[in-house]
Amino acid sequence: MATLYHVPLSPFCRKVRLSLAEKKIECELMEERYWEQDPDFLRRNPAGKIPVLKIDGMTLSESSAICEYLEETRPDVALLPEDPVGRYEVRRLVAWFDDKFHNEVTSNLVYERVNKKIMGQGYPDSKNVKTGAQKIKYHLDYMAWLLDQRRWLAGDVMTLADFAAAAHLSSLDYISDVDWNRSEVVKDWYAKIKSRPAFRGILADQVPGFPPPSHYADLDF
């Protein structure tokens, strides 16, 4: 069985968890307090970051590289298109959410509201929270624009791009920081993706001291 070292609200861990679950790869979840820089964890990943996946006798790090490895070794339930143009679009959107969205939104909301308290780093910076709350509107509008033209974010089938986006939005939804009324098409997209069996584990997450809103695990919102 594979082992994933993670923290529940990390969007990078959630992206890997969704890929594993969609491909029906059994995996044991181990919560890792990576900020404590435990020597055993640093031996698994000297970069000191999560997720870290132990599988096939190897120890893998970096979420996108992990997902690409899973795609190449477990091609059933493909999360990348076969054609180069389609693959490019998926990778572009994964990078969009893991870089731009993360820096502008997730780090300013989830990290400020939750991570700081868990790590003992003080109180949220109100300026950062205000920035994240403002920036998410732009990203939801961009997603709405994409979904007005496509069935899924990167095209006509669900891909890793959808999991990357859903990983970030689900973390934010856990702390009620997504205005689902802003776009009906984005809300419908999220309802579809969180209804998938692969999402069950994520919807069952509980972070001590931070109870999720009642709609979080409701498949019908």
The other form holds:
Protein chains: 2
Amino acid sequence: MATLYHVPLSPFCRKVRLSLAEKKIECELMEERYWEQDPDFLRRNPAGKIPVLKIDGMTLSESSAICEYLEETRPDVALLPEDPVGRYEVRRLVAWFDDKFHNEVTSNLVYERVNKKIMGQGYPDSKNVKTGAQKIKYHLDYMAWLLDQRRWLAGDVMTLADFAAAAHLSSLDYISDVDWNRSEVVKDWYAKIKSRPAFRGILADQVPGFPPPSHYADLDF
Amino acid sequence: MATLYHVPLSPFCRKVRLSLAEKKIECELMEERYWEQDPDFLRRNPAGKIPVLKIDGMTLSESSAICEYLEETRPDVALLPEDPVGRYEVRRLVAWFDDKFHNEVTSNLVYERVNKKIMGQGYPDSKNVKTGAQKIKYHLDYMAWLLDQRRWLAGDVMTLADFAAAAHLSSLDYISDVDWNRSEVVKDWYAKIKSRPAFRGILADQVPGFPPPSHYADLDF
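For comparison with the form predicted alone, provide the form predicted in complex with a further copy of the same chain.
Following is the full complex, with the preceding chain placed first.
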């Protein structure tokens, strides 16, 4: 069986967890306090980051490289379309969320409010929290603009782009930082993806000291 | 003909330029002062970043999504191997350089010394420059460790991983921030990649106010 070294609210780990679950790949989850830079962990991944996936006798790192590997070796449940233009659009959006959205929103909110406390790095910087709370509005509007034209973020089928976006938004939703009233189409999209069996593990997450709000696991939020 | 909106020392643009040149795709280069957030440019890429590539009647952004698209539509000159494990290793290393190396080294050196001045953001922060100069040593050692076991960074053939690494190192070499005496194998690897025809455009770059050192374009450095 595969093993994933992760932390519960990491959007990069959640993207991989969603891919594994959607493809029905059995996987054991191991929480990894990666910031302690344990020598055993650094041997598994010299980059010192999570997620790290043990699978097929190998130890893999870098979430996007992992997801492409799963896609190429387990193509039965496809998370990338077949045509190069469609595949480009999925990869562009995955990079949008994992780079731009992450830097502007997730790191200003989840990392400030949760990671800092867990890692013993002090209190949230209110300037960063304010920036994150401002910037998420612009991103939700961009998602609404995409979803006005498409059933899913990258086109008419669900792809890795939806998982990347849902990974970030679900982490933010765990700390009540998403205003679902801002856009009906974005809320509908999240309700759709949240009700997939692949999402169950993520909705069951519990971070000690940070109980999730009641709407977090509610499919009818 | 394709058009690439870029800035000369951006490692992400250089990675795309190397892919285009290696695949012999004719492309016009347009310098883009992306930090001025010109409305015309934001229409081409709402993320407001470079590179942006006009090709096949489309406007593409995100360097790794662009490179995968070029790979899928122009596979004759292959920059990814065929087997999933080899492809994974290339993608892992591209992410290593574009994320970890970029954050620890390139942004602390090229952005502090060059981009800040061009963008009118003041003087380099000496603490960041010192961090970058320290961290590059660890990365050169990691490359040496890889190259002790392999002809190229990701295996026995040249791939996108080599272009990603060379894109960062060539930008740093333009401001004399690479100590080529640290590792013989890394210097040999760079000499090999530097002498490829695809590298010529990059060696001809000139940034006003920042003349390159004489060894920069010298194949026998």
